[in-house]
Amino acid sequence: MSFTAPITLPGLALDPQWYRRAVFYEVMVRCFADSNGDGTGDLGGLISKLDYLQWLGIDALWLPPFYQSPLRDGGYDVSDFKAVLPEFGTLDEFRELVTKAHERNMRVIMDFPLNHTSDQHPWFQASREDPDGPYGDFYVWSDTDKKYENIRVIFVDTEESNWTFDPVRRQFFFHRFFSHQPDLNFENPAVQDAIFDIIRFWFDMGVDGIRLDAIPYLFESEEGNGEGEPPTHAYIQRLRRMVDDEYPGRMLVAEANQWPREVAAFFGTAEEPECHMAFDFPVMPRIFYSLRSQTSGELVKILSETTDVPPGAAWGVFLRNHDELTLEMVSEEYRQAMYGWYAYDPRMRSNVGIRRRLAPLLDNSRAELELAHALLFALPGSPFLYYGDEIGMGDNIWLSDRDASRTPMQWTPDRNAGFSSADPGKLYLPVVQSLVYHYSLINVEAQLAQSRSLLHWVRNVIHVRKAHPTFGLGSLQVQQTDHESALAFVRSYAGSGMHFGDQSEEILCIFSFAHNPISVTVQMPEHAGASLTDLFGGGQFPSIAGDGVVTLTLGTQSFYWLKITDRPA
């Protein structure tokens, strides 16, 4: 497989808001790539697969944690936070990774899970052993487990309280994932310091950015609730001023489970700035719903919501990625309607979610997927995509938790789907063998064989954002139709005239999550006379009345982006 890298402006690994423009790309190192046939995906398979990345118009990559680990939390339960697991490659390998990531204009960011650790780390086996000593209060240790009673289990199907009694110590320690995982003790400014010395290590081998997991979770007291206390903005606005002056141009990502408003949090205000970008959580289910419910009313009401985001901050938006699509921003009436429509079996569920990725919960439609792909392109912030689901890869339910989805990239219909040399019994997972997904019907080989694969498809609709910065950069104005199945918005951008077709710009974005063809009538009176082309094929359409009504028929389950051309006044 060769690629042809596209041409990349000059300029724009100067640009410090890089990230509101940028693609991103989820890619767990273990899953994509193994280069030396151990059955495991690696640094050096990941770096062998940049250009198949560039091509495919990636602008940064989003690495989950790869450290020192024994893996019972995917790699998010750390035990040593400046060492590369060995079976994934080595520190020089990282290095290399970032730097042919550059040379090819992509950008590189990691997880940082940084408000626990696992139970194997030696801040904390020190912590049981010595309560005295220097790491004797790096953990939140108590004589009783009825501390932080206001405090919510997160993990109700695996854990029954927040607290496990360790017996080396004979206290209980805090934990707010799993029982593996304690926290860390914020409140010891050792603890805040180590934190600041691990992400200057990490910005020191060129990492672009840093996702801050589950970073409402730092602090905690007896009143409130553990999640975004006054203590913890203030230390994430410490970390924002360290790295704005150390490190300008890298950003921090905010991952916070929550209501628009609560996330909206973590980007700080323009006085005190926290992370340059967050993840928008509630929207993401919406999509789901609507494409099953043929109503756009409930993505309406959440992207109608406004949230004053500070200047330079943006979202990340996102289909789905390497956890359980969570159901926690929903009613109770609305989450088993989405169980009923897409986890009828219950080996589908996890925690409060659904563990499959995004072909088999749409069933594998084509025009569900690209118009899930066209809507989430279209959205406020910038995209995540999730490694396979380009080309449409199935899952596996009948693997425990979370594995359904992180099953070996499928690169060739080949052995191991070209994934590994090893003995397929060697594999870290088994590839995907379903009827319907099995690697040798959905791979990258065969896609890139099909001009009109999932996988060119979804590469025209990257450039054609690309190619519009009013995506990334603009706001979003809900539109008024007259179907409930359509949603309609105007993404406009006054331009900044800086860049080479960075100029001002108008776009309508509408879609039909109807499951026939449907005639809508859009009000937009601000455009009265204005005329509508068609951004993917340059198509003319019919110009808004003079009354400033627009009507179009869309296909089923369709979209269309048209730019906006007034009349001149």
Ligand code: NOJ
Contents of the next structure:
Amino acid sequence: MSFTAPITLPGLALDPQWYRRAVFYEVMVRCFADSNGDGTGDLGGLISKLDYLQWLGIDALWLPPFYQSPLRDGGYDVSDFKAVLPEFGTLDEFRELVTKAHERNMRVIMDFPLNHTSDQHPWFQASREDPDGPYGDFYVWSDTDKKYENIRVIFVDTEESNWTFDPVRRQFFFHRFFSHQPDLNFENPAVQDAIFDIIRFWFDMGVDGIRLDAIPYLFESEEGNGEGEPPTHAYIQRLRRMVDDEYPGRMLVAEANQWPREVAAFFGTAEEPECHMAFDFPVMPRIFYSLRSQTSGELVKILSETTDVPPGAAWGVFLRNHDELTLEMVSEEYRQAMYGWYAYDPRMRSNVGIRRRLAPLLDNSRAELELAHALLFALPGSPFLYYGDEIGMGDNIWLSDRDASRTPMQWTPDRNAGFSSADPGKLYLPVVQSLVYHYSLINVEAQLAQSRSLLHWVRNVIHVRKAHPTFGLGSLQVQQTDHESALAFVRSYAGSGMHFGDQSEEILCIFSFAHNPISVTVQMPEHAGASLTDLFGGGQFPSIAGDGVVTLTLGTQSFYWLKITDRPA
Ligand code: NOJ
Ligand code: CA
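Could you present the same protein in the form predicted in complex with the ligand, rather than the form predicted on its own shown above?
Starting with the chain above, the whole complex follows.
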């Protein structure tokens, strides 16, 4: 497969706030491409696919953990933070990946599960064997499991308690996740320093940013619920100061699965900044809710709550990732509705969420896939795609836990979907062979050959977004409509004038969740008399009338992005 040169927006390469305009792509090294035929994806394979990602228009890769690990939690159970798991490659290959990505104007951010380690980590082994030694206080030990009783269990499918008894040290250790993942003791200054040391190690290796995994859970207290406790925020503020001083231009992104105000706290303030970005957990499930309820009310409500971020900060918006579609941050009523629509088979559920990929969630409806992506690319913040969703890959709910949506990338209709030359039985997970999503139908090669494929559509929408910095940098104002299925907002950007394309601009984005065509009236008093032009094809739409009202018709589950050109006064 060969790929033509991409369209790159001038200025992104030198912009210290590059992450505010970037399109991110989450790719698990294990899942993307196998360069040596051992059945597991590796860094060499990923390097060989950089041309594809550049062609797609990706500005930054997010790599989930590829450290040394027993892989009992997809690599989030790390046994050496400064080594690459040998089946994935070597540190030299990682350096090569960063260099080759940078040559393509693409950045690399990596994951850092700093809250915990694997129980195989030498720190834990030393801690359990020698309580008085240098690592004795590296973990949270207790003689009783009755401490921190306000702290909820997250992995409810597998864990009954956050405490597990260790027969070696004859004490309980604390863990927010699996019982093989002991939490580090952040009260210990030596742990705090060890974490800084690891971050410096990877920044020195050239990475452009770090995803701070499970960031709310660093410190525990008897009074609090162990989520975003004040010392956790104080520690991240210190980390941010270190990054700003020693590694300007690099970024931190917070993984905090919490309610809007609590997630936003991880941006910190203008005076005391914390993370540059935070994943928009509040907005994500509400996109799926709107698609099935055919109403926009929930999105309107959440957008009014979550848009304000400190200067220089940005949301990371996403539809799916390597975890279950979490439903922790919706009310019980909505959760039940979501299970009914999207997880009617109990096998589709995992913990408090749904372990399915985007295309099967949306029943492979092209209209819904386009609508969901149009929202993803128009909402405030920077979009994060999940590997394979650009071709509408399926999942495999017969695999355990979240492996359902971590199957090999489907490149071609050939053996192992072109992912690997290994004996099919040797693959880390089988390729999808279901009726609708079989790799002989859903693969990159076939979609490249079809100009109307989802892949070409996604590439096009990425490039339209990238030609308008407003989507990354602009503010958002929800507009009133007369239809409960419609969501309308204006994105406005004053423009910096620093380079071509970076001018002041306003864009009306309108979406219909209705399962039938609708006509909708939008109130836009501030733009009375303005004209509207489609961003995709340049088509002229009805102008906004003198009273500030415009009526538009939208097809079933469709959208428009319309540039607003105000008449000169
Ligand atoms: C969040 C990660 O996204 C998830 O995959 C992992 O299981 C937990 N953190 C625990 O590390
Ligand atoms: Ca391999």
